[in-house]
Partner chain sequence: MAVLEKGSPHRASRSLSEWLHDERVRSVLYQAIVAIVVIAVARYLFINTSENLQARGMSAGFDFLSTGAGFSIAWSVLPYTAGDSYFHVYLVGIGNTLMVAFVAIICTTLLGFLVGIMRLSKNWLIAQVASWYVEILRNTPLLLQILFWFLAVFSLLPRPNKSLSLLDLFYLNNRGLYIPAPVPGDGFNITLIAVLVAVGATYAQAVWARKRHFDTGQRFPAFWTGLGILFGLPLLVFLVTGAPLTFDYPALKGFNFLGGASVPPAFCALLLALVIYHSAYMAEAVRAGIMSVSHGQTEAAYSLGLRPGMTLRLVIIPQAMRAVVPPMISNWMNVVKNSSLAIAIGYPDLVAVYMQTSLNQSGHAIEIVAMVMLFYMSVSLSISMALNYYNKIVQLKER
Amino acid sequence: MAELTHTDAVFTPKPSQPPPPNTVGVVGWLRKNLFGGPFDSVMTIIGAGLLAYFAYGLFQYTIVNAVWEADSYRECLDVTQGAGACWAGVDKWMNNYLYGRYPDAEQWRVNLGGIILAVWLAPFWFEKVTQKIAVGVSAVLTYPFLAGALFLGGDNGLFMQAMSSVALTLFAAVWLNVAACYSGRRSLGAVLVQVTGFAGKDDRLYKWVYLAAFAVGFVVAFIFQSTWNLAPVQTTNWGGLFLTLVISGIGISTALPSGVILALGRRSKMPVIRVFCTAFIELFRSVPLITILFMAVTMMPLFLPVTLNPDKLVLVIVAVCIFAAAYMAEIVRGGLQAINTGQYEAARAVGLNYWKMMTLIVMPQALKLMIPNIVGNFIGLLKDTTLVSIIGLYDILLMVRASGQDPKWLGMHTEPMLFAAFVFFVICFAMSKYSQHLERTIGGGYGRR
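In the form predicted on its own, the chain whose sequence appeared above, alone:
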C-alpha cells in the first residue's frame, strides 16, 4: 500500500516499491528449518543419521534378507537365522488375514460387496454430478442391507429382501443420475419429469413421477434379487480385514448423523430431551470401549427374552455405534459453539425456523470447521475395532495372532504384525489425506486461511 508523506500540511502519496525478489529456494528453506544455527544443525545431523540407520535396518530385514518361499517357519529360520522376515508365512495366511474363515468358494460375495460400495460412492468425485448428498444418504441407509444379504446368504426373510431391493433401486438411480448429468440434463428427476410430460405442470405433481419410477425399479429389483440362491455363511466365519471394515464402516457411517442428533438434543431447550442426551453422552464417554463391548456381549442377552438370541456380531456393532455416537456428539457440539451468534440471529431475522436455520446456515459452517476432528475420530474408531479380538471375534488382529500359533508357522509373530501395521497405516493415511483435501476444497480448517 502506498505510504503518505507530510509536506506543507498536504498529504501526497509516495510511490510504492516493488517487493524484493523471492530468494528463498531449497537452500534457504534448509537453512531456515534445519540448519538455523549450530544446535539445529547438530540435531538435524543426528536425527538424519538415526533415521538412516533404522531405515537401512528395516530395508535389510524386510527386503534383502527376507524369505519369500518356504513351507514352514523352521525353513525360514534355517535360511535367515532370524536376520530377515519370513514373508512366506504371511503369503500362506494372506487369505485368512483378508477374509478370516469365510469359505473360499464364497469370497467373491465379499469382493462384490466392496465393488458395489466403491461404485456407489464414485459419483462423489464427478464434478458434473448433482444430488451428491442424496448419494451419500442412500448408501448409508440402504447399502448395509444389500451387503448383509450378500454376505450372509440363505433365506434373509421378506424385510431383508425388500430393503435389498430398495438398495438396488437406489444404486441404479445413482448411476442413471450420473448419466443424466453428463448428457446435459440437470438431474435424473428432471429427465423423468420431461419424459413423462409433467414438465409444464405444477411442481407438486413431480413427486408422483418419482414415486412411480421408484415403484417400477423396486419391482424389477425385487424380482431380480428373489432369484438369488446364495449359500448361508454364519457370522462366526467372518473375520480378518473384512470383519474389521464391516464393524468400523458401520460405526463410522452412523457416528456422524447420530452424533449430530445427540449434539442438537444436548443443546435443546426441552429439559427431557436435553437431560436424556446429556446423560447418554456422558455415560458412554466415561467408560472405555472394551467395557461397553463386554457389557453388550455378556450382560445384554440377560435382559432380553429367552426367545430372542441376537448374534454376537450384531451386539458388537451396536456397542461400537453407541460409543462412536457419544464421542461424535461432543465434536459436533464444539463445532456448533464455534459458530458466531450473529449467524443464528441473521437466520432468525430472515424468518427461518429452527430446522432450516440448522440445516441451511449453521450446520454446514460447523461441519467445515469440524473436518479434522471428525476424521481423527474416524481413524481412532477404525483402530479401536481391534478390541473385538478380546471378546472372540476373529478380526485382522486376532487372525494375525492365530497365524503365529499354527504348528507349521509356530513363532511367526513379527511379520504378521508388520503386515497388519502396514494395512492400518495405508487406510488411516488415506483418510488423513482425504481430510486435508476436503479442507482445501470446501474451505474448512487451514485450507481457508
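Form predicted on its own done, so how does the form predicted in complex with the partner chain look?
Next comes a single chain, given without company.
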C-alpha cells in the first residue's frame, strides 16, 4: 500500500454541481436574509418603508431644501419655511465650533499642535519602526507641555520651557529613530553608538552616549524655543472642539498611569493602601461626572490656599482626570485579572521582584488585552467632556447652544446640533471600529512576533 500516497491518484470525486438556483446568488441571499417566511417578508417591507421614509426626510431636510448662503436665520426661514436646514449659520459659526473664542490670528498654533501630535504618533503605524512603546510614552508624558506652551503663549516660566524643550528633543528623536530604522539600522540608539565610535565597547557605556546625545538635543531645543515670541491667549478664550479634545486628551493620558497605580493598589496585599485605593475608585465611579465637576468648581477652591486663585479650566481638568483615573483603574484591574496566575508564578520563579514582574511580564500582556476597553473609555470620556458646558466652559456644545442664541441666528438649534452630532459620531465611530480592528489583529497575535 505504500505507493498510495496521493488522494488524486486513487480517487476521482464526482464533479461538484452548482447549487439550486434559488439558494445562492442575489436571489438566494434575498430569500435567506430578507424573505425567509411570511413574517420575515412583512418585517422587511415595513422596515424598508420606514427606512426609506426617514432617509428621504433627512435627505430633503439636509440637502434638497437646505440653505447654504444667508445672513440671518430669518433669511433662511423665509426661503425654507422650516423644511430645510440653514447651513449658512453653521458655516458662519464654524470657526467658533472648532476653536471657541481663540483669536483668529493665533489659530495656526492650535492647528500646528494637532499636526505635531499626529506626526509624533505616526510612527506607530510604520512597519519597520522599533521601540513603539517609547514613541507612545514620550508623547503621553511630554507632548502636553509642548502643546501647553504653544496654546497658552506668553511666558510660562522656566519649568514649562524646559519641559517643552524635552518634548522637542524627544520628538526629534522619534523621527531620527524612524530614519534610522528605514535606513537599515536597528534603532536610533545603535546609530548613535556607531557614530560616536563606542560600538563593540562595554555596553554599560551606551547609556552615557544616549544621555550625552539627549543633552545636546536639549540645549539646541532650549535655545530654539527661547526664540519663540507667542502672544498669550487666556484659557477663558479656549473653546469649541479644540477645548473638548484638550480636556479629554489630558484626561485619558493621565488616566492611564494613575489608573495603573490605583489598580495595583487595589490588588495590593497591604490593607492601608488597598482600602485607600478601593475607596477612591468606588467613590468616583459611583457618582455622576457632573457632581465631580461641581465639586471641582465649588468645593475645591475652598480646599486650596486663600492666596491661590485657580483657573477654572485647571479645576475642571483635575476633575476629569480623577474621574477618568477611577474608571481606568477598573479597566486595568480587569486586564490584570485576565492574566493567568501561571505568568505571575513563572515571573517569581525566575527571580523577578514585584515591580520587575509587573513592568516586564504582566503589564505588557495586560495592556494588550485592555486596548479595546481603553479606547472605549476614551470614547466615553470624549462624550462626557461635553458636560463641561454645564459649568460654563465654552466647549463645542456650549458654542452650539450659543449660536442658537445669537440674535442673528436666534432659534437655530437643530442644524448646529446635527453638525456636532456628526463630528462626534465620526470621531467616536472611527475610534471604535479601529479598536475592533486592533482587537482582531493583536488579540490572538502572540505567536506572530
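Heads up, when I say rigid core I mean the largest set of C-alphas that superpose within 1.5 Å between the two forms. Positions refer to the first chain, counted from 1. Predicted model, so just to flag it, every value in this text is computed and none were measured.
A.B. asks: Superposing on the rigid core, is the Cα displacement of Leu352 between the two forms 2 Å or more?
C.D. replies: After core superposition, the displacement of the Leu352 C-alpha between the two forms reaches the 2 Å mark, so yes.
A.B. asks: When the two forms are laid on each other by their rigid core, does Ala338 show a Cα shift of 2 Å or more between the two forms?
C.D. replies: Moves: yes, 2 Å or greater.
A.B. asks: Quick one: once the rigid core is lined up, does Val110 have its C-alpha move by 2 Å or more between the two forms?
C.D. replies: Shift at Val110: below 2 Å after core fit.
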